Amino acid sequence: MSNTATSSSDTKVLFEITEAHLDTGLRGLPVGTVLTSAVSPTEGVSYVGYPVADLAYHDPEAVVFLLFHKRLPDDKELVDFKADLAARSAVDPKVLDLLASLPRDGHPMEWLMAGLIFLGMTGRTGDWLEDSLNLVARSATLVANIFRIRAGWGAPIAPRPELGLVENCVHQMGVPGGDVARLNELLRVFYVLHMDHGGGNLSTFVGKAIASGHADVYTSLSGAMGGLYGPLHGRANQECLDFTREVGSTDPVQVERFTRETLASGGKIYGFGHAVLRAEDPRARIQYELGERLCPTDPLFRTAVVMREVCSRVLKENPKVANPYPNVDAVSGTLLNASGLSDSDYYTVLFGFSRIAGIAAQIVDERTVLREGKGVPIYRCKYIAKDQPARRIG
């Protein structure tokens, strides 16, 4: 069986599909175009052509503007855009009441999925762009109160949207014993680094697929967060911190021994490797550099630094390992932990907080820009019927 990815005689052939590509999770199969970001095997992630390393310390709102408008704002546009997001940020009080009714043993990502649906039920307009910008603006209060209410840190704190998206979220969290200045600096960078990642990662693909059926953006993002929730995707940052804690040493000899024993027993080295990248993830490099400034003596961060060298060296010995280098999750958890967020169950919620902007921007593009504004049709991939002999009853 062989199908060629063409729709007419003058259409460029992009990919030849063979039987070997079936049941592989669509890995590497082109299905569309993306206007917001790209992933290079050697250079990493870029947003609308800008390497993510060049954007890491920009205002988060400037990068949100970039994803939606495909250009960076000038100074006045950034001031106006921040003011617009602040004006959109009010959350219906019923949303917080509904959050308070959720079971405390539900995972924080389940709370995020529910909270996005609550935001939709109390505030949707039906306009793709308006709902997307409203969702970005309101996500700060939603995420902050998932932390605050579920963890039992006290009553909700009145929002201060004029502080900025990330700063308002940190303000409303009110992390007990947390270093507010450090959290603000860390999460501003974290937000930018995690905002988008091409079009084909699981959470983005799921969100766009749901939106292709014309479900609203809140429902689509809730489904996308379901994709992000899995340990093979967004929850990997939680798994990486737990793995770093298990390593628990800054002695390179002990770290190497642990790494080799883990591999010999069939275990995984969390935080290393990537489906697309073939070099160290620039987002990881930025976070290692940030850690050296924000928490240079933190024991877990120092363990992660040793792992960066030791684990990569050991993994390079296996010719089957395509990428032995750290990815974005390798060190992010240690930085969050050192800044007062010690419960790794919440880390994927922060990932989702960032990714909401990127997925929403891609949904707006697919619904209102692509195909000369007609939008992408409802997703309807083909499955090949297999091992289903003809049968009859009686």
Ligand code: MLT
Second form
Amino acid sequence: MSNTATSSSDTKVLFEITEAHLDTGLRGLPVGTVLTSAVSPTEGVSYVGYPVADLAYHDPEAVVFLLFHKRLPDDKELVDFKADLAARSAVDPKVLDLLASLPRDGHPMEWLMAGLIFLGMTGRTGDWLEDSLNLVARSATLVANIFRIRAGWGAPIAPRPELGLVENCVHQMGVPGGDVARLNELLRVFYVLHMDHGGGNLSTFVGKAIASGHADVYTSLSGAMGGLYGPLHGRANQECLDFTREVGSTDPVQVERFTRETLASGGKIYGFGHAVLRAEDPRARIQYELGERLCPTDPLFRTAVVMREVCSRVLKENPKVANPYPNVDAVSGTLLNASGLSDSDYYTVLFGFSRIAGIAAQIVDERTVLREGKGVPIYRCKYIAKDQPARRIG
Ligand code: MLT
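Form predicted on its own already given; the form predicted together with D-malate follows:
Below: every chain and molecule of the assembly, starting with the one above.
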């Protein structure tokens, strides 16, 4: 099979599809274009051309603006954009009542998926851009209350949108015993680092696919969060902290023994490797550096630092391992834990909080910008029927 072009203006062969590509989860197959970010196997992700490391300490809202407008805002535009998001941020009180009625043993990501649907039912406009910006703005209150209500930390706290997207979320979480300044510093960087990762990661792809059928932004993002929920995608950050706790030692010899035993028993070393990256993820490097500032003596953080070297070294011994290096999830959980968020079940919700902005920006592009504004048609790829000889009844 070869991907012969179908239109004369479209004749450049980008990729030769062979049978070996079938049933591989579309791995590496080009299916479209993306305007918000690019992933280089060796350099990591860039947002609209800026390496993520250059943006890590920017205002989260400036980076949201970048993904939606494809340029950074000037000072006045940033002030106006923050005010605009603040003005959009009110969440219908019914959403919090509905959250309070959810089963506590539902995973926080299930709460996030449900919460996004509740936001849609109570505030949808039907306009791709409006709904996307409203959703980004409202996600701070939704996410904070998933923590607060599900964990039983007390009644909802009145929002303060003027604080900023991340700060308003931290304020409304009201983490018991939490260090607000440290959480703000960490989550601002966390928010920027997790915002977007090219067009083809599972949650983004799913979100855009749902939007291609013209379901609204809220439904599309709820489906996207279902993709992010899996332990091979966003929930890896939860698994990583649990794994780091299991390693439980800063002694390189013991860490190496645990790593080898895990691999020998067929287990996975969470937080290492990536579908696209072939070098250490710059998002991991930034978080290791941040940890040295925020929680240098935290024992789990020290364990994660030892794992950075030891797990990579052990994984490198296997020539079949394409990427033995830490990824974005390797250390994020230890930083969250050291900042007062010790329940790893919630970590993927924070990943989702940030990724909502990137997926929503890509949905707006696919629906209203690409193909000279006509938008991408409904997704409909081809599956080749197998083991289905023709049959007749009777
Ligand atoms: C990531 O942020 O690393 C992802 O969303 C996973 C991917 O790119 O496939």
